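Only one chain is included here, represented as structure tokens and corresponding to the form predicted on its own.
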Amino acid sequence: MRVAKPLVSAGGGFPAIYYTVKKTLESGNPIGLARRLLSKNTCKTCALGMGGQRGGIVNEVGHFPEVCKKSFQAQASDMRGVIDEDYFTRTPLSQLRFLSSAEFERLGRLAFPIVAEAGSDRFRRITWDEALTRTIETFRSAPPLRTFFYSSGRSSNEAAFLLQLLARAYGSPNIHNCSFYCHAASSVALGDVYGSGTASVTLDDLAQADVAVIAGANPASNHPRLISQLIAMRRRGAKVIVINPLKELGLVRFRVPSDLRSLLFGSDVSDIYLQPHIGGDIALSKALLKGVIEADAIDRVFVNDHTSGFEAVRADAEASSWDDLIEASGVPRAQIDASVRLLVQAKRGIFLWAMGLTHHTHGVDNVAALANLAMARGWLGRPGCGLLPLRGHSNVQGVGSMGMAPALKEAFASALETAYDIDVPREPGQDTYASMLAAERGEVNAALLLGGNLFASNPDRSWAERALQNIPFTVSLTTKLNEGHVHGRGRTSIVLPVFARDEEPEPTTQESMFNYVRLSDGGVASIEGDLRSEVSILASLAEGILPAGRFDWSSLHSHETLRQEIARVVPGYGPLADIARTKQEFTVGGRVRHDAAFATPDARAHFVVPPMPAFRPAAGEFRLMTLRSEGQFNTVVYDEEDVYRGNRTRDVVMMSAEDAAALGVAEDDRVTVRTETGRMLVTVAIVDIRPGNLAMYYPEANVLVPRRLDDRSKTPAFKSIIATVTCSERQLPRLGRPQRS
């Protein structure tokens, strides 16, 4: 049987170098791109936290150089030309609907405000005065509870703090950030475990660990700089266990371009690669814990002195039969035993995960099960040990720290009330999905979207489009257009162009996944256009929408003033007050757990018994997950080719050779994938994935994703999908987009 082969023999390496050279030349200004990469600005891609005052390609512990393809993709994209006014004049919305994410990306930067009026078939250029006046008038006339506010993770701390302050002073608790559809399950689970929803470790802890367990994540594609840390771990004798249903090339072997030895000879990334069934993570975590218990490798001192709930977790593991755990997880006993041996031999360990664990109806339980294993070994509350959710966008954690959430902790809420003479409801507002449902019912008058692509972040593509287009008025702040500005626009939709982070006229700050706050100097815009700072726009809206007298809202045009406000209001952010003067970046206080003092009511870490999920396909059905490609960041697709998986297009369904043979299909055959929500005609791509499981690309396959959520975190289950596959010649819409008439 023909099988697609990856276009490279390892992740990174000379192909990555060639790619970065190509992107540099495509930018049209190689010297300018190099200056932007080296500038004192935090990297615009993942939340690993590169850049800041150490320089753009230096990590938090000072290592140079640290740079990856994602950085070049983002920088080159921001340096593209602009969309001219004539494009909007000649291109109706009905035509824009057929653009893919990659095609929107190639349009270039938005350089002036635009509006699509209710009933109009085109965007048109408008002035800033008109755009701001219409937005102010709309929100002043709308009941606050019939509005919502949304932020992506690319915004600065200053803009996010101002947005949530604007929303709360206005009277709306319906405040969301993009992490609620990604890592909310992590935050809920970690809150249960040790009272804080963020990582318990620093970057330096990886250098002290004896083992790293990476579950449901693909850092080779999404956090490439993390791979150099894993390779360094293995060189000093530490071990790496990867847990992923799909065998990812970059998690097997990688060539780090900044490391000559690795570049020339390649580096093994993992010692053991476990491939469970999609949704089999709890069974696998219980199996590993059962093995640790049987090996008498429980850290009894830590468990007895610093935790609660272990006996129930022990009883649950011991009552689970090996046969049931192996069948549910899909992982052979020999591989489980080999992994247990590595866990037992190690003195310190760190567990890392991403959406492979959180994007399920049991996402919180997935994370809790992994945390149980870490705590049983005593790997929490000391250096070189802990739990690390791999956050996506570069400031998604900072946006959350700034209060972009429907509920605040009491200390934060009280500080806001004292500082600004406002009432902060203690009852939470709508979560993101609840606001989408309200929009569908016609109960949302207006929405403000600070970056991102809320449309493509939702399950059930057709429903998401219906719901968002049912909102009478939306206003979006963005650097570039994306599918959300067309499919997810309100009946009247204003889109405002903003500076990228390294173009901001004043410094901004960001927070990494390691709770580390960095300062970005800003710079000069790479394009010519009528752009404004996010803070300037939001401050103008605050001046117009909020009643005068409570506070001098006009003072919040200043980034420095905002940092002073953040320092006196946001817990752990006191050092932000002086960061622009001292250039002293810092770790947020009270987050890192290097001792066994936990922020729970009883000061103990908590074990939780996670029930086994009922996610099981029937005969003839498959488990389906959606995932991102190597040429993609979040919903943004830079390149439709996925070199690591050997796919040249994105309209594919990835399956095992065994499943392909059983279906009687081969590589490149056309099949129809069906779920209860939709269907797609796609091409077969044969990959190394656990038989019985399928993978397709996000966000195109959102048309297949049912609207099911994790009950506690309200995270959509992009990886808990039951699907069927049939041979079909019928021409259905490809990539989840409408057919042309």
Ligand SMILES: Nc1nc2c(c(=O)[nH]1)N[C@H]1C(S)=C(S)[C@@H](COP(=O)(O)OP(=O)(O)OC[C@H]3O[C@@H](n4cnc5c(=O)[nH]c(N)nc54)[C@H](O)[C@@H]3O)O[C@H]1N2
Second form
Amino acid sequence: MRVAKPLVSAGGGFPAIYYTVKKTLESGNPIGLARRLLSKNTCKTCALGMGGQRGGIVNEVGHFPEVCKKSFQAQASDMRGVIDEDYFTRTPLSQLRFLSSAEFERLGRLAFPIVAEAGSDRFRRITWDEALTRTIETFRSAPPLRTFFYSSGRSSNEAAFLLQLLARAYGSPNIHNCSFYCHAASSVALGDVYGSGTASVTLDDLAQADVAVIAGANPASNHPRLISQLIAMRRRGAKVIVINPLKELGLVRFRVPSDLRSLLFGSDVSDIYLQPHIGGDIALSKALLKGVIEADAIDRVFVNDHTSGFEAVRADAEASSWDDLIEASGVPRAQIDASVRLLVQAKRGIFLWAMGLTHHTHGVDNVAALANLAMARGWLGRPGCGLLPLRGHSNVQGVGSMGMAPALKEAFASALETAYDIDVPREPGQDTYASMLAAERGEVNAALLLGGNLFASNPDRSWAERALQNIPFTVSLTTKLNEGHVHGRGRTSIVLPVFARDEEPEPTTQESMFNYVRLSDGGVASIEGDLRSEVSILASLAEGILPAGRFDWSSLHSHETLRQEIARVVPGYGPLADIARTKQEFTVGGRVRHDAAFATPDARAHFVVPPMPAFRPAAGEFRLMTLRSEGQFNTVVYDEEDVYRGNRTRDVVMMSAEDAAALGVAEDDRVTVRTETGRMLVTVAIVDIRPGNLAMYYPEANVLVPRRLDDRSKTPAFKSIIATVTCSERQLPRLGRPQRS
Ligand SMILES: Nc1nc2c(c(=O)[nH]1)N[C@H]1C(S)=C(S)[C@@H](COP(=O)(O)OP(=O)(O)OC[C@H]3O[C@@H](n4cnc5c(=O)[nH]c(N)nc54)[C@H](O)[C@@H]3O)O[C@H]1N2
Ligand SMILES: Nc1nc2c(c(=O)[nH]1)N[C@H]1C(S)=C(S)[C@@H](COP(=O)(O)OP(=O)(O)OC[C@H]3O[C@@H](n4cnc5c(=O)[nH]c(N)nc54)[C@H](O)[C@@H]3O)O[C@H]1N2
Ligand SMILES: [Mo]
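To test you: the structure above is the form predicted on its own. What is the structure of the form predicted in complex with the ligand?
Below is the whole assembly, all chains and molecules, this chain first.
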């Protein structure tokens, strides 16, 4: 059988360097691009938190150079030209509907406000004055409970703080961000475990650990700079265990471009690569814990002195039979034993994870099961040990810290009430999915979307389109147009162009996944346009929408004033008051756990028994996950090909050679993938994945994703989908290939 080979021999390396050169040339302004990359701004891609005051290619512990092709991708993309007015006059919505994500991306930047009126067939340019006045009037006449406010994690702390304050002072608790579709499960689980929802470690801790366990993440593509940390760990003798149904090339071998030895000879990234079934992580974590118990390697002192609930977890592990755990996880006993040996030998360990654990109906339980293992070894509350959710967007954690969420901790809520004389209801508002349901029911009059692509981030694409189009008025703030502005827009929709982070006229701040707050200097826009900063737009809306009261809303146009407000209201953010003056970046207070004092009511860390999930395919069915390729950032597709997985196009279903043989199909054959929600005609791509499991690319595959959520975190199960595969009756020619007549 013909099997596709990865298009490269290792992650990173010369192809990554070639790619950055190509992007540099494509930007049309290599010097401008270099200047932007070196500027003192937090990197715009993942939440690893590069840049800030050390400059774009230095990490939090000062290592230089930390180069990542993703930042080139993002920068070059923001430097593309602008969409001219004529384009909107010429192009009806019916035509824009056919643009793919990559085509929207190539259109260039939005350079002036636009509106699509209810019933109109196209966008037209409008003035800022008209755009803001109409938005203000709409919100003023809407009942606040019939509105919602969504933010992706790309905006600044200043903008996010202002937006949640605006929403709360206006009277809407329906405030949320993309983390409901991302790491909400981690926040809920960590809240149970140690009373706060973020990582317990700093970047430095990785340098002290003897073992790292990375579950359900593909950092070579999504957090590339983490790979150099892993390689550095292995060079000093530490071990890396990967847990992933799919053998990801970049977790096997990587050539770190900024490290000559690694670049030339390549580096192994992992010591053991476990390939469970999709959704099999609870069984696997229980199996590893059972092994640790049988090896008598529980840290009794830590467990007795600093935790509660261990006896129930131990009883559960002992009551689960090896055969059941092996069958449910899909991982052979010998590999479990080998991993247990590494865990038992290590003195300090860190557990890292991403969407492979959270995107399930049992997302919270997945994280809890992993945390149990860490606590059993005593790997919490000391340096070199802990739990590290690999966050998504570059400021998703900061956006959450700023209160862009439907529920606030008591200290935060009462600080807001005192500072602004507003009522903060203790009853939580809508989460992201709840707002989508409200929209579907016709119970939303207006919505404000700060960045992101809410439409293409949702499960069940046609439902998401219907729900969002049911909203009479939406206003979006964005750098570029995306599918959401056309498919997921309100009947009247206004789209406002904003500066990117490194174009902001005033400094902004961001928070990394290590709870580290960075200062971005801003800069000048590389495009000609009538753009405004997110803060300036939101402050104008606040001034117009909110009644003049005891607080002077007009003062909130200044980023510096906002930082003073954040410093006095947001827990742990006191040092923000001086950051612009001192340039002193800092770790948010009360988050990192280097001693065993936990933020729970009893000051202990909590073990919880995770139930085994019901997710199991019947005979003839597969487990399907939707994931990102090397060439995309969430719903923004930059490149069609996924070099690490050997795919030149995105309309594929990845499966094992064994399953392909059983289905009687080969690489490149056309098949139909069906779920309860939809079907797609795609091409077979053979990869090294545990048999019985399939992978497809998000966001295209959202037509297949059912609307099924984790009850506790409200996160859609983007990765535990039941699917069937059938050969197409007729082998249709592949898209993009010359067709024979
Ligand atoms: N370049 C780039 N960087 C990004 C992003 C991007 O799109 N592009 N997105 C950002 C955002 S918002 C986020 S949230 C992160 C996402 O970062 P990731 O979570 O790494 O992204 P996904 O592609 O969703 O990949 C999930 C990984 O989990 C594995 N997986 C799927 N199901 C399971 C399972 O049941 N168990 C286990 N153990 N593994 C499983 C998949 O094989 C895949 O390797 O990256 C951030 N950084
Ligand atoms: N099937 C499936 N669905 C998923 C996932 C999955 O793995 N599978 N992953 C989920 C996850 S983890 C996430 S985080 C969500 C993604 O959720 P979102 O954050 O909603 O989506 P993005 O694609 O990151 O949004 C990108 C858009 O943000 C805008 N933008 C970019 N930069 C800026 C800026 O500086 N300011 C402003 N105002 N706007 C900007 C641009 O319009 C760009 O097109 O999708 C979720 N949906
Ligand atoms: Mo995410």
